[in-house]
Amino acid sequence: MENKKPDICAALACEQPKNAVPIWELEFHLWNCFSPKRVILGTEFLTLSSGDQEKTLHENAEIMFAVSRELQFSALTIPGGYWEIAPGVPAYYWLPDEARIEQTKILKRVVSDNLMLMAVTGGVLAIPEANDYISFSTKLLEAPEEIDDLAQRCWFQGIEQGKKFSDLGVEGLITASDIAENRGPYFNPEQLRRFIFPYLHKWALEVKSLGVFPILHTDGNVESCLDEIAQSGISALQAIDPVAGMDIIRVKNRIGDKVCLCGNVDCGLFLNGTPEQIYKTTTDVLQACKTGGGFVLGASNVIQPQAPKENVLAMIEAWRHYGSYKPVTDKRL
């Protein structure tokens, strides 16, 4: 397999890769659809004995690397820390903290220098979860100094986490910080200037000082603050949420010379669409965004476990046809 890591390094630096548009998923949930063995994470991982957990982390790494090679990924994101998609319902793609560190060490040994490893470490405030929504929103208006403290702690914890994973060989750090809803930013302009962008700027600078790429993930419509995002110092923006009306072509024309764009095949389409729809959407995105580099192909958020594998393969097939930067006479990707 050709080493695809140089392609994503170039794209994240807003340059044109030598070979092809890199492929990377914020999280990939279909490992088990593409392997006879199973990746075991989350609550199922917790039921294992300590010996079986150690064995599982090695098997996870082997499966993730093999599937990444099959699907032509240039990078993979290690499982994250615990979070809930609903009260009492944990997300799929997580490991306990100590196991997450060990998984990173094993993955680094397995992938060597053939793939870039990414990690979600945080660093910037986001829209609060449902349990905290009302109290957080009230503090924004009535006790903004408490939000200042939260923003500072979030930044500090993100930097501490980032240093830990950077030392383990992770080369891309992600703050998964949804700052917008479908209608626009959750925070008003003054709040963005006070609680969000100063910390995003400080976080990006600190991450870059580690020799690592800082990446912002946010859902929602961030059209009104794209310039501030581009000026923050981040290397890449992931999602460019089509459900919220974000047009990746318009975003590329506006800030594509400053920030690498990662996305934005509609994650909902992977669940409910057909392979033909995925192929067409991917083709359109590639043809519109690959020129000049600074673009990484993937879903607009994450590909959920319920998505048919045929839809993933349709995206890869479109990439094979339209993702190359090589002369047309060179068919190798």
Second form
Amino acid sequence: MENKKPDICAALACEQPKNAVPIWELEFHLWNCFSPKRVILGTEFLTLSSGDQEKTLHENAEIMFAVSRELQFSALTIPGGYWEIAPGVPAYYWLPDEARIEQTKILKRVVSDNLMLMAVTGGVLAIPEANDYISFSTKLLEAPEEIDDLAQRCWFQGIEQGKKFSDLGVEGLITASDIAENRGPYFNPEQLRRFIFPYLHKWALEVKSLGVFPILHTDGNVESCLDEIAQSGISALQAIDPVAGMDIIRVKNRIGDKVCLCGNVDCGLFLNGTPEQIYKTTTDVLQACKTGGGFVLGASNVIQPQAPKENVLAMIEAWRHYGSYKPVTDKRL
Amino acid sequence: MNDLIGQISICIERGKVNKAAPYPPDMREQDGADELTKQAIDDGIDPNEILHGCMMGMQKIGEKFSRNEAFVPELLMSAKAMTAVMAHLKPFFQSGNVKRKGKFVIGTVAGDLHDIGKKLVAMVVEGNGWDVIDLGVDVSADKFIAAIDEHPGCIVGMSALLTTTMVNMEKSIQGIRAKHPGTKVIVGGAPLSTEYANKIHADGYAADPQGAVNLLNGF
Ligand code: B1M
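Following the display of the form predicted on its own, present the structure of the form predicted together with its partner chain.
Below is the whole assembly, all chains and molecules, this chain first.
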């Protein structure tokens, strides 16, 4: 089987891969559409007996690996830690802490050196979930020293988690830190300088010292702070949120020599677009970004379970036509 | 304009809640929206004028936000200052001495938990003189309908941030129209557009809080 890891390693190092543009999804929810067996995660996983949990983790790993191979992924994001999308409502793509560790170990054995494993381990503050953003925002302005503490703790925990997962063989660590919305950063420039960029920098250095790629995921429009992001030392920026008007060509021109770009087929289009639209958008993104490397293809954000599988296949089809770096006449992969 | 009203307006615009509040730093130790409103009432200033001052402050910060000159946390602080004013005005609303422009029921639609944009719209609309009932996030059609039952004549606002949930707006609008045919519904949120609003028979689409105010004031 073709080993896809060297290509993503090259791209994340901002170099041109030998074979093809690597494909990686920040969070993929369609495993079950591409497999006769079912990945079991989240609350459903909790209902299993401990024996069945163990069996499930092995099956999950086999399914994820098989589907990743079918879809030509170069990397796979392991399920996340518990997070609530509302009080008491857990997100779909998570496992309890211990099971997450176990899942990572099993995945590592299963994928061996054929795929890169990625994990969201945090490190930098983001727009808070649920109602927390109100007190968070008040503190940003009224008690900034409390936010200093929060940022420090977030960084520290991110590093601790990161070490744990890098020891298990994870090679890309992600801080999923939405610092912006459609109009621009959530934080004002002074707050970005105080609470975000110093921690992003420290985090990137520390992660790199583990021999692992530090990746920042942020939605929203971060055009006004692209230089700070590039200078932070992260290996890659994921999302380049098209909903927020981020133009990946402009981003590539500005920071593409310093930071690998990962994205940015609109995850919303996967839900309500046609395969033709996905094919066209993917083609455009590939043609705009692949030159010189430093680019990983994927959706801008999570591909949600409601997305038709044909749209995922359309992205792969476009990649087969336009994703190759090989200097041959028929470049179809 | 009365000087006190002008100061209240500035406190709202700048997010100065009360004297103890450390924000904004250049207004430290000065009276905030809380103290100034109390003083204005004690001085016998018409509460309608106070509300007007509040509206002006909120409008200014809302416009700054629209021009991308203010950030979300700053708008939230303005809203906090406005809440301090409203607390003093509450008895006058109850007695009917101060009239609001109307009732506005707002919520993020079913399945969607994005709160921030909806909250900002609610705050700016309230600051512009409307009585706002915020139903929160993940609001079903039934909840919207129950709120209209409770607040007859209200205008409804729906927010959605997800492609998967904007379809729930259409369902909610259909449900509302079946029970309360005359109710006006406005919609907003990142994936929406005027075309989509027309398609689902909403009465208006607003891209931002100020846009929502403009729509409401135009009905
Ligand atoms: C009634 O009249 C009106 C009038 C105007 C109205 C209005 C109503 N409502 C809004 N407006 C307008 O006025 C407001 C002020 O200007 C504006 O509101 P906005 O809400 O647009 O702006 C706010 C002031 C700030 N903006 C925001 O708060 C949204 C910012 C982004 C980054 C975002 C955030 C923060 C979050 N998210 Co989510 N999130 C993203 C967003 C990226 C983006 N590009 O927008 C978006 C919306 N998220 C997305 C996704 C996919 C998800 N999110 C999810 C979760 C979350 C958090 C909880 C982590 C968090 C919300 C925190 C909170 N407390 O609300 C999940 C869904 C949860 C759920 N069921 O709702 C999850 C599915 C991710 C996951 N892995 O599960 C994407 C949706 C894609 C799509 N097309 O469907 C997304 C566009 C990101 C992206 N890059 O693609 C206008 O739209």
